[in-house]
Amino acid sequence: MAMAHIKPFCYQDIRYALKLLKRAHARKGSRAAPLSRTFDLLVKGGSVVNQDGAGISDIGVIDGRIAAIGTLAGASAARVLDAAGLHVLPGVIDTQVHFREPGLTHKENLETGSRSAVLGGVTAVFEMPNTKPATTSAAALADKVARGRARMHCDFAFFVGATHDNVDELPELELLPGAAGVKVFMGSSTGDLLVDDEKTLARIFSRIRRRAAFHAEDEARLKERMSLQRDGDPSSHSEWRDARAAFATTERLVRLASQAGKRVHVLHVSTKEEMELLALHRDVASVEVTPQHLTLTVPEAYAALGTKAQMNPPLRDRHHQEGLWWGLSQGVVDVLGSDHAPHTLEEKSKSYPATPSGMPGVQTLVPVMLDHVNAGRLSLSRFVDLTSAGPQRIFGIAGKGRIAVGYDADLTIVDLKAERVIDNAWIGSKSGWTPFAGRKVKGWPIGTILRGQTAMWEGELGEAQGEPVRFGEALPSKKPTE
């Protein structure tokens, strides 16, 4: 085969192989020596989840990629991870997250939103395009990445905002170092984040290549039912921005998305009849929920936490719950989303409508869906298909999402057998608060490792070590060296 018919980009690839095979030779010569069996990183006798199923395994790590799965009796490892009795997972990617920086870091910052990550088990995160100033500039997103190298506790991506000035740039903007893709604010947003009317997404869809995510709110009908919110009674929350708001512009995002033939991915959906429409259209659109979505109702959430129970889109009753468990159920969501979004408990406190909406979730993210897993509402091979499969899946992201010899060792593990009562002592994030205070789970996360590294162990950290994610659709061009 010709070297011009190879994709550059596999030379990464080759000389890492290259790499391992210098190390199965025990002496030089022609003849290979038995496979070497020194790891920077042994994890041993945990129940790897993986493609493969659920079985007892150890994990062999060189360089900060898994090289080796199986039975390493007689390994020798620079460090040895004890994980018997545990559960090793692929890395969890939460896909969606604020934290803040820069302009809003009185409430979250990049260094405690991604601490809060990795307490919480979590590996890699997707962050949010509406920081001040917004991300939406080939130098803004330069500027995160920036923040975030080796000061982030987890891998990290940041979404490109969308607007409607900036649309002809979203070609470069999306294939960026960094770049989660582009998202787009179709409702609960202000200024130059906020893209309702259809001409503009009808250029934004004509220009992008990825998949690009949706905030889908019909802004208008917010606008006329804001006399439906109560002073003082953050309930009326869920009335204003009620369940027409969401299906109407998850309805027209899909028929646009149809028409151009382009990829979508809709953000938290929180509606029975959302998740019906998006099961009929999965050529164009994935799917995320949340754990809030999933896992509170109204009116009880609201009699609970008050406003801390306020986030867009809001809380719905148990109907429209339903409706997201039937969705997960038959294969409808591709993703789990946090969607953290942390404001201080001073802001919290005002009184509704005053009150901001969104609260913290990326920590809790694990803990509350492995009680689910616990409960029987899903297994454990559908909650690693939704944290790291899919996003591996849905964003094209390279290296990550599986374990898997030539992967990045990005691991979750966990106690699916521990009981814990989460509390706001133990959240990590800058806000100090979760709307699961008080609450009892099954299945807790004792070790993140990113890259082969201990981000945390059984509640302590590791040293920042945060670098991009990397995607198969934006992965630089090489050329062969002669």
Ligand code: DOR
Second form
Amino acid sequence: MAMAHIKPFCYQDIRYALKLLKRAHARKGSRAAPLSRTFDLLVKGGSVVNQDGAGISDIGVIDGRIAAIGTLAGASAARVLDAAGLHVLPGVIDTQVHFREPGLTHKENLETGSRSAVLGGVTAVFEMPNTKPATTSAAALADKVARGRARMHCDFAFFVGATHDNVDELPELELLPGAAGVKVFMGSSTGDLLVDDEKTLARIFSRIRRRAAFHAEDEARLKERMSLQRDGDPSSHSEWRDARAAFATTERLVRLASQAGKRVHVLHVSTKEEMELLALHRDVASVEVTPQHLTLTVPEAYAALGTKAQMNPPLRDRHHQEGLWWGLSQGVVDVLGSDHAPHTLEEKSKSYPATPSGMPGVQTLVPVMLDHVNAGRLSLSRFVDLTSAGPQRIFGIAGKGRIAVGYDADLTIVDLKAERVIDNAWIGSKSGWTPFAGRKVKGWPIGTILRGQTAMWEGELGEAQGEPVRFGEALPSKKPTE
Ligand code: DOR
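Hand over the structure of the form predicted in complex with the ligand; the form predicted on its own is what we had up.
Okay, now the whole complex, with that chain kicking things off.
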């Protein structure tokens, strides 16, 4: 077979690499990893799951980054974590949460939401803009970033909400530090963010460059069918916001994105037909599903949980759930997002339709999905693909999403054999409840390591040290060091 296209590794390359290493080592204070066997942290003996597959390995960390992977038998370290018997995964990134600060902090705030995240093994979150005020300006975004720094327990980025009035500012807003990109509500949900007319959507597409995230439900159809809501009967939520409302808007979204030549991320895909459609448009569209759409079905969920099962887009029946699992098994699904959308139990105890839509989920994403891994519904590698490599690939995250030298030492350490019952007392969210209370699961988050520091170990929290996630398309320029 002709190998001419592969550049042979030549003597010049080796000389150049050695020169770089020597120079790094000679620099005062330098701790260039390959020449050093002293680490800040050594994670020992875990089964590491990454782009190499799975195998027992040690991980050495220096200055918050992964410095070595392999058998590091003779190495010393300031701290050693014994991961024998555990699986060490790249830090789980949850790309859809609502943490409610500012303005709705009786439900959640950035500290409690992120506490819930790390208790559940999540190392970074992308937070949604439907706060009060909504995150639709540079000032609102900067305010959230300032509130999050060293107060949030995990790393974070914030979506900027598109409105009819801020379209011209979006190109600047989407590149600001801490911005995950633009979020568009094409159907109304909690809050008043909504852009559903094609003219404004086309304007948005013509201005932005990054992949934007969309809530796709057909607003006109939702308005038209409002009378299908039955007082006191949350199961009518799934009838009102039906599968056609989701499909019609996802179809429109894909058409507009293709016309504009722009990338879109379709949040919480809930129907079989959307999944089949999206499978045909992998060039422009990336796909999220939630653990709750994969795990709960109607009508059973309404019977068991009442208004706690109410969310947008709604939970669906088994036919649609099978379609989501089909998409997951066939590689159509790119990421899992929890759509952590906390409301208080008091708010949820009103009578439908006065009840708000949404349920907490950031803390239960890992155990609920590991239980599916143990049940054979997806592999552990696919779980890793969906929660770290997937988010990195579609959002262009810089330096996170892999266990690889030079990447942030974000690790989710799990015990695949641990059997526990999820209960409300474990939940760190201010809302204090989970739709999965009482569920027995196999697979549990034991440790959350954020840039080499312990954010959580066996349910105990470390210091809050959250920082903004960085993105390749919006990297800040650095002053030259030499
Ligand atoms: O159920 C939902 N709740 N879906 C959304 O899109 C928004 C969320 C919320 O913020 O409560």
